[in-house]
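One chain comes next, on its own, written out as structure tokens in the form predicted alone.
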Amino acid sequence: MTTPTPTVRLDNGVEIPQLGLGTARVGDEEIRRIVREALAVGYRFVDTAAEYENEVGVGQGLRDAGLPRGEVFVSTKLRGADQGYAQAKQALTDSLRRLQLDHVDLYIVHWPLPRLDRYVESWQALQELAAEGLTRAVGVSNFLPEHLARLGEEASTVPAVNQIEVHPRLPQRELRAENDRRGIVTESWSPLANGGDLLTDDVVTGIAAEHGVTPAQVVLRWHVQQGLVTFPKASSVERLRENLDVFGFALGEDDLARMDTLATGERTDPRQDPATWEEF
């Protein structure tokens, strides 16, 4: 049987699952049986974005569920083209009317966009959206130490979290530190590193093994045992009840060691560094 997930607690006290699921890159029709599935699975966390052109799917896989709504929660994000004051509001409102929600339980600023220099009137609106309890908590994706010292400095509130690429092979633990010292919780995106050569690593394979578990376990397990949010993908039954399935067992500190070894610096897509990448 599998554990039940833990959650985190953000920093205006709203709760987030540790785990959840994530949609980018899968269309309406498949999304909507994914999500359906999660959910009866055992998954409450679902994170979905209005550039994943998906919101639509992910909001009939949520009806379809029939879960109350204070069981799942739902993150959205507002995307490149939508930045600035009034876009922003506006943009909430359209990916409710997609999901078919009357608030989402995090609203997230996707990219900082450094040239467009829009990410600030953006923040500043979706801390008005959340007085205006369309949103329980916002927070801010891709966002560099920079980015978060001008909102800083700008603003009159923190972001509940900073989503970023996280993996054994792009631990990113100067950022992450940035985030716990501004109080601000770290969601790992992209967490499996998009499976490719991490999941067939010698170390993680032998970790694997004398654990019993699967090499998806083993990473996604590096995530939450170090306090991380994560939403991996998964199409099928069997693979989102794996990789739910990590609260039940520990990595030592030997694995963890191990895993230190396996960090390049590497990202899944080296042009996406929020300091120059563009997304609209």
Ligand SMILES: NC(=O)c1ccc[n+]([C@@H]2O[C@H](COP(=O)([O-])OP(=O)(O)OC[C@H]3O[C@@H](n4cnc5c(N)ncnc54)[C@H](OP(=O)(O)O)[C@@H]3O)[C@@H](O)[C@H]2O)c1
The other form holds:
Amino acid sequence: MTTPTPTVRLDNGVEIPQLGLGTARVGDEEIRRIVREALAVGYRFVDTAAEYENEVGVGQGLRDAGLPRGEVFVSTKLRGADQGYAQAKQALTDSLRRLQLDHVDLYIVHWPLPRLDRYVESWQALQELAAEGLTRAVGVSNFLPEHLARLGEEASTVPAVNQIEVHPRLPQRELRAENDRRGIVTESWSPLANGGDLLTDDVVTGIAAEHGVTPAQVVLRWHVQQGLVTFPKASSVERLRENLDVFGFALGEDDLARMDTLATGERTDPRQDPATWEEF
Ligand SMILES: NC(=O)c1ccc[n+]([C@@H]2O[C@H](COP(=O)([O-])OP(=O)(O)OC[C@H]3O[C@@H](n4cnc5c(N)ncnc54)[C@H](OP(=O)(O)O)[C@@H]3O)[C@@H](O)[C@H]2O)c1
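Having seen the form predicted alone, the form predicted in complex with the ligand:
Below is the entire complex, every chain and molecule, led by the chain shown above.
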């Protein structure tokens, strides 16, 4: 049987499961099935975003599963097109309508979009949405140290999380240290580096064989063992089960040192540098 998923405490005391389900690049109908199946095999955390255009399907999957609302942690994100004070206040209401929920557990500014220069006023709106009870916690995604510093100077609340691309090829040690210094929990997106050749790398397959686990389990264990919160996306029940089952074994110091050799600094999409990347 799969070991229960531990939780991590956010700065306001809200507990987030350390491993959940990612939902990017999946349409409403398929994500409805995947969310339902994931919750049936034990997932209690689903990460979506307005930009994924699948909040309706995610909400249907949540309802199909029939779990008490308080047992499932749901996060969604403010898309670039909705940045700005008034737009951000409205955007969460729109997301909640699509999800058919009265609150989410975490609401996140998806990208800083520094050229647009609206993330400080967006953040002001998110803090108010939390005070109004529409989200239990608020966070950011893809924020670099300079963006975190600006929020530190101009806002009264520190983000609960910074959701950034992290995997063994891109360990992001400096940005994670900056998050830690500010009391921000790091969430890893694309934890499997999108399921590409990382999972057939000799280092990963070698460690997997030694522990009698799969390459994906080695990589996900690498995340959770370092205290990261993550949410791989998978399509089949077999993979959903496999990815959740990473709390019953541990990587040794030697394994972690071998994993360090995989750090090339490569992003899954080299264009997605948060200093310049724009998506709306
Ligand atoms: N904040 C942001 O800007 C941002 C950006 C990107 C992603 N995200 C979030 O992070 C989540 C995860 O990232 P991601 O979806 O980009 O990539 P990922 O989770 O690293 O990888 C997903 C890919 O890996 C495959 N896979 C899953 N489990 C596997 C296993 N056990 N063995 C072999 N292959 C496996 C999946 O294939 P199948 O689906 O075919 O099973 C899929 O193609 C997203 O879904 C989204 O929620 C956030």
